[in-house]
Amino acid sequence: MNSKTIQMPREVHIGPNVLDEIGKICKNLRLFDEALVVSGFHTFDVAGRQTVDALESSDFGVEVVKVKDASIESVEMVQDKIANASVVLGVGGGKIIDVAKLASTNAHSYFLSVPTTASHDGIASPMASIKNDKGSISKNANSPMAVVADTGIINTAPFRLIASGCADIVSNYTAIKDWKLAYRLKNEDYSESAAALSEMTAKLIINSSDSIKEGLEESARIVVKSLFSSGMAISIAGSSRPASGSEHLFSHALDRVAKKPALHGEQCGVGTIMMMHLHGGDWRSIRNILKTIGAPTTASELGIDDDDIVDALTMAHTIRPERYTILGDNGLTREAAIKLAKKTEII
């Protein structure tokens, strides 16, 4: 039997004001001297400057690089800046974290994840989503050495981002159904423990849906813990299978066809409603949970044209042909896609 390496963060710090401790956290991890802070132009003001101050107060020399998007060009720009840094810190949303994660992996440097939002499960996973001219591609990367999630800061982000993170986690349900299908029909590798952790994480969000409210720091804490747990399922599996199935293929297809795509988690949530119907599951329950959380459940709530929903459904199976899902090898006809979207009241 081949050996398998499972990467996980050594430390996870979740709570209000933990960002002030980041210098001490780095020292405790035996990281010294130089640090590179990767942030966005907005997120630097939200948390990047505070990160720099905390590092400098612990005697780190700090260089800052700001990026605009999650592109290969951004990854290369960050990689060129790493040089003598003992650690790279990604301070921002999913795009910033993915860029810093992949650049540090390529440069064989340690990486700390410092999320300012709770909008998707990339904060702790060994995967990075990078844009190219065809949309998004998933790249293998190293898991962060530590996650430092200041829920006081995350709670100040628009609630739409937290709701999007919840929808991303709820989508684990159809991702696992697709994975089991691929295991049965294609003999794909399958991990019971990763699947169980992924489903448990989705169940936690569903059971907590009534208490996830705007302005509550505890809501941010619940969602961050769940996103971390979902990332751990990905680490155990060695692939994104526990958290990415047909609903994610639909979302990636929307990224390509929509004039202005919605948030990743929002799109995955809507995709989950439709893919649960294809699986013969309780899609109405999924829709009601998303409504309770405050996530979109229709094309109009996503701000996306009905035709784009249908186009994305018909092309979703082509996004990752090697990833078998309920969409099969040939996907949906246009007529079937329209019927599905109307039946689930997406359009």
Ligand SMILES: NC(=O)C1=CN([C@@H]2O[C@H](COP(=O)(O)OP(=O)(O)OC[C@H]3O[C@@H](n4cnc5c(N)ncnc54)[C@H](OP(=O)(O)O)[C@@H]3O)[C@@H](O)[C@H]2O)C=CC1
The other form holds:
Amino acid sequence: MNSKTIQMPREVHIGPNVLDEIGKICKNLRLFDEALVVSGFHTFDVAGRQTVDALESSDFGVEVVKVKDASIESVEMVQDKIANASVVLGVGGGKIIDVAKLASTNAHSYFLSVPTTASHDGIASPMASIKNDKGSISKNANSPMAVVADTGIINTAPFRLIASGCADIVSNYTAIKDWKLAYRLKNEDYSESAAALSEMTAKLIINSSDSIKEGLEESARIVVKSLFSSGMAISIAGSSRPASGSEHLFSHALDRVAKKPALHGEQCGVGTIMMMHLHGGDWRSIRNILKTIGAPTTASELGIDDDDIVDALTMAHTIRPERYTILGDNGLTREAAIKLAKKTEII
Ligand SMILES: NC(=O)C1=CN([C@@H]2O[C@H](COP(=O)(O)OP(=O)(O)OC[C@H]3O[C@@H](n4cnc5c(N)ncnc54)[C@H](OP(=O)(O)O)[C@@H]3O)[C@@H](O)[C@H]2O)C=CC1
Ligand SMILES: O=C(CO)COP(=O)(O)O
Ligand SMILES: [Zn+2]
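Could I see the form predicted in complex with this ligand next, after the form predicted alone?
Once more the chain from above appears, this time first in line as the rest of the complex follows.
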């Protein structure tokens, strides 16, 4: 049997005010001297500056780089700044964490994931989703050495971001159905334990959906823990398969065609409703869960034109042709896409 390596974070720090401890956390991990903080144009004010202050008070020299998008150019820009840094800290949402994760992997530097929101399950995963002119590619990267999730900060993020994180997890349901299909039809590698963990995480969010409320620190904690365990499913699989199927291809396609795309998890949630219908599953219950969480369930709630939904449905299968899903090798015809989006009341 072939050997396999599974990477997991070494430490997870979660709770209010853990960000103030980040200097000590780095030192306990035997990281010293120079640190590079990668953050976003909003998230620097939310948590980046506080990260710099905490590191400086533990005697780190700190450089800061702000990133706008999750492109390969951003990864290269960050990589160029790493030079002497013993550790790279990604402080922000999904795109910041992905860029810092991949740049630190390429530069053989350690990486700490410091999420400012619970909007995506890349917080602890060993993958980075990088956008290019074809949509999105999933690149292997090192898992973070540690995750420092300050639920006091995450809790103050707009609730829309937390609801989006829940929808990203709900999408595990169709991702697993697609994965099983690819296993049966294409003999693709499949991991029972990764699939079970991914589905269990989605169930956990559904069972907690009534208690996920705006402004509750406990809600932020539940969602972060679920995103973390979804990331662990990705670690076990060694690919994003357990958390990304046809619904994610639809979201990546929307990122290309929509004038103003919505949040990643929001788009994946709407995609899950439609892909569950294609799988012959209970799409209405997926829609009800998303509604309970407060995530969008229609094109207009996403702020996306009906035509863009249909275009994204017809091109989704082209985004990662190697990832077989319910969309098959040829995808949906325009007529089938319109029928699907209407039947599920997305448009
Ligand atoms: N690697 C993996 O395994 C995975 C990767 N992903 C990827 O993650 C990305 C989605 O992440 P997501 O976080 O939704 O999107 P973004 O990283 O684009 O963040 C969305 C917006 O939220 C802002 N923001 C973040 N935190 C706060 C806060 N506390 N208060 C106010 N604003 C805040 C960001 O600000 P700013 O402008 O400062 O960035 C940004 O404007 C996608 O690119 C997706 O492909 C998703 C799942 C798994
Ligand atoms: O978003 C992800 C899992 O939620 C990662 O998936 P992708 O590989 O499709 O970018
Ligand atoms: Zn996702």
